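So this first bit is one chain, no partners, the form predicted on its own, shown in structure tokens.
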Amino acid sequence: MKYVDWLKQKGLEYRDSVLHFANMNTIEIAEKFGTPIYVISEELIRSRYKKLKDLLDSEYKNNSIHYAVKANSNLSILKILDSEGACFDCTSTGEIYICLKAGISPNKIIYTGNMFTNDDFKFAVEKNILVNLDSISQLKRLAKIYEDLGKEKETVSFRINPEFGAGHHSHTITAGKTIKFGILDDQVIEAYSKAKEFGFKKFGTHIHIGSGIINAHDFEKAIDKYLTIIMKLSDTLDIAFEFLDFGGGLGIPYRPEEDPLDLELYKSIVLKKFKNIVEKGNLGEPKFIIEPGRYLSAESSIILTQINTIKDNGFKLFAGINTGFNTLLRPTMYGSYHHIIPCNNRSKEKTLTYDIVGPICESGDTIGKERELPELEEEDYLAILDTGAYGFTMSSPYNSRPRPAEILIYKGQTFKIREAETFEDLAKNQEIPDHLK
């Protein structure tokens, strides 16, 4: 794919040497709102959702896309996806709270946590949220919560670990015998037998093998194992499933030389195989569910930042910017690549190699290593791409730096959807005991 087309897929293009995002001038945005700032395109979120939904509908109509809230939990993002018909996958009671705050119906939420507390269960059951269990030991406690609250036990699900995992980093691989998530093959029959004994009447299943997968073939072994487990479970216990959840993990091309995930191949490996066993087996007509997060939101957002320092130490050239791993943790935590481009692409023949570094007092605060860019100057603006997933949600006020604002672009207008934090926010909720006053 040509570089200019790669950028256009992400809503980016240069016009008269100035970078535009979602048809808006990035320099004007930076000067109006200040930097650093997260800038989000509503149109990109909607188009990504529609493209994925059309793909599923083309093969199997009884499907549902559950957006992985952990990727980006801004209320406006949730409202956008809710308006498109999305459902939601939550990994904590806080994410459930945020979804409900956004006006999302409880019947559109699945709670896929791990290491649940009784308080977690109580919160979910009180709010009529379906729970996707992570361990057989949790079943008895969940059943008791239903009984204590006088709630009818209807649907329950277990997360199954198919032992084959994949992902962009070892920390994001979520399947395998040494991984903390889910139950293994030899526990599945026992889990669902006990669920029936405890009085649950309807059932679902779930897997998730990892995050940021860009080669559809990486799903193959896990899907084959998962479907084998499902068929054995159905034949042994005579269970008709309400849904089979295939998790998320759909990646995006962070690097210009990367091709996007082949969705047609993904459909063949995942959805068509599901459809085949539904047509042949005794599963009933379960809903097909997937849980993309990054695929829907990552490319919808950039971080605009400003260069404050050009430093040549005689060995290496640094471009110091006003955003660091407090604003985008992924490069430091995972060694992740985020493409970085100038907002003003001045016609300069000279290019130089820079480390793009932030102001955090840690040597690991490098957003981009060895980046070849047109010669940069102090006060230039840069755009850090693909920050709409695990950007703000993994941010922090580390080094006592307040977190930036978020703005949304829609049809040529900008809307502030999160205020920047202030110094006052850093001390909020802290109390000094009397003996220290």
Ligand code: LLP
The other form holds:
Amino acid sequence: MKYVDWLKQKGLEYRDSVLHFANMNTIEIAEKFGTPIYVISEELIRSRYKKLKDLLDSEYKNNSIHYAVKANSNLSILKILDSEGACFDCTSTGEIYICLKAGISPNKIIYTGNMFTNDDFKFAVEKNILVNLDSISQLKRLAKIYEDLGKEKETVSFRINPEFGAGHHSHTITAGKTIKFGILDDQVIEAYSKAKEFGFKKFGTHIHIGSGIINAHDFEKAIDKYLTIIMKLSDTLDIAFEFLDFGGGLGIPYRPEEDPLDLELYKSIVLKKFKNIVEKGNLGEPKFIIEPGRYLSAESSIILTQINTIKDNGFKLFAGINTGFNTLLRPTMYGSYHHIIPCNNRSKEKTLTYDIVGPICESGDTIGKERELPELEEEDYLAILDTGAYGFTMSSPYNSRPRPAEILIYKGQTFKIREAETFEDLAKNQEIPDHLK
Ligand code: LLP
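Now that you have shown the form predicted on its own, what about the form predicted in complex with the named molecule?
In what comes next, the whole complex appears, and the chain from above leads the way.
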């Protein structure tokens, strides 16, 4: 793919050497709202959702896309996806709370936690949220919560660990025998027969094998294993499934030389195989579910940041920016690549190689290593791409730096959807004991 086209599919293009995002001048946004700032395109979120939904609809109508809220839980983003018809996957009671606050109906939410407490279960059951269990031992506790609250036990699901995982980094691979998630093949019959004994009437199953998968073939072994387990389960226990959930994991091209995930191939590896066994087996008519986070939100956002210091130490050239791993953790945490480009592309003739570093007092605070860029100057603005998933949600006020604001662009207008934190927020919720006053 040509570089300009790669940028264009992320809503980016240069007009008279000035970077525009979602048709808006990035320098004007940076000057109006200050930096660092997360800037999000509503249209990009909507178009990614529609593309994926059309793909599923073209093959099997009874499907739903549960957006993985952990990728980006901003209320406005949840509202955008809700208005498109998306459902939601939550990993904590906090995420359920924020979905309900966005006005999302409880029946659109699946709660895929891990290491659940009884308080987690109580919160979910009180609010009529479907729980996706992570261990057989949790079943008894969940059943008791239903009984204590006098609620009918309806649907329950287990996360199955199909042992074949994939992902962009070892931390994001979530299947395999030594991995903490889900139940293994030889526990599945026991889990669902116990669920029947405890009085649950309807059943679902779930896998999520990892995050940041750009080669659709990486799903193949896990899907084959999952579907074999499902057939065994339905043959042995005569279970008709309400849904089969295939998790998230769909990657995006962070690097200009990367092609996007081949969605047609993904469809044939995941959805067509599912459809085959539904047509052959006696599973009933389960809903096909996926839970993408990154695919829907990553490319919808950039961070605008400003260079404060150009430092040549005689050995290396550093461009010091006001975005560190407090604002974007992924490069430090996983060594992840985020493409970085100038907002003003004036000096095309001369390029230099920079380490793009943040202001945090740790040497690991490098947002981009050895980047070849047009010669940069102090006060220039840069855009850090693909920050809409696991960007803001993983940010922190480390080094006592308040978190930045978020701006939404919609039809040529900007909306502040989150205020930047202030110094007062740093001291909020703290109490000084009397003897220290
Ligand atoms: N479903 C479950 C149960 C998950 O645990 C996750 C992500 C997803 C769906 C969505 O995965 P996605 O479609 O976004 O790949 N912080 C890491 C990613 C961690 C993902 C955790 N689970 C990163 O920045 O790459």
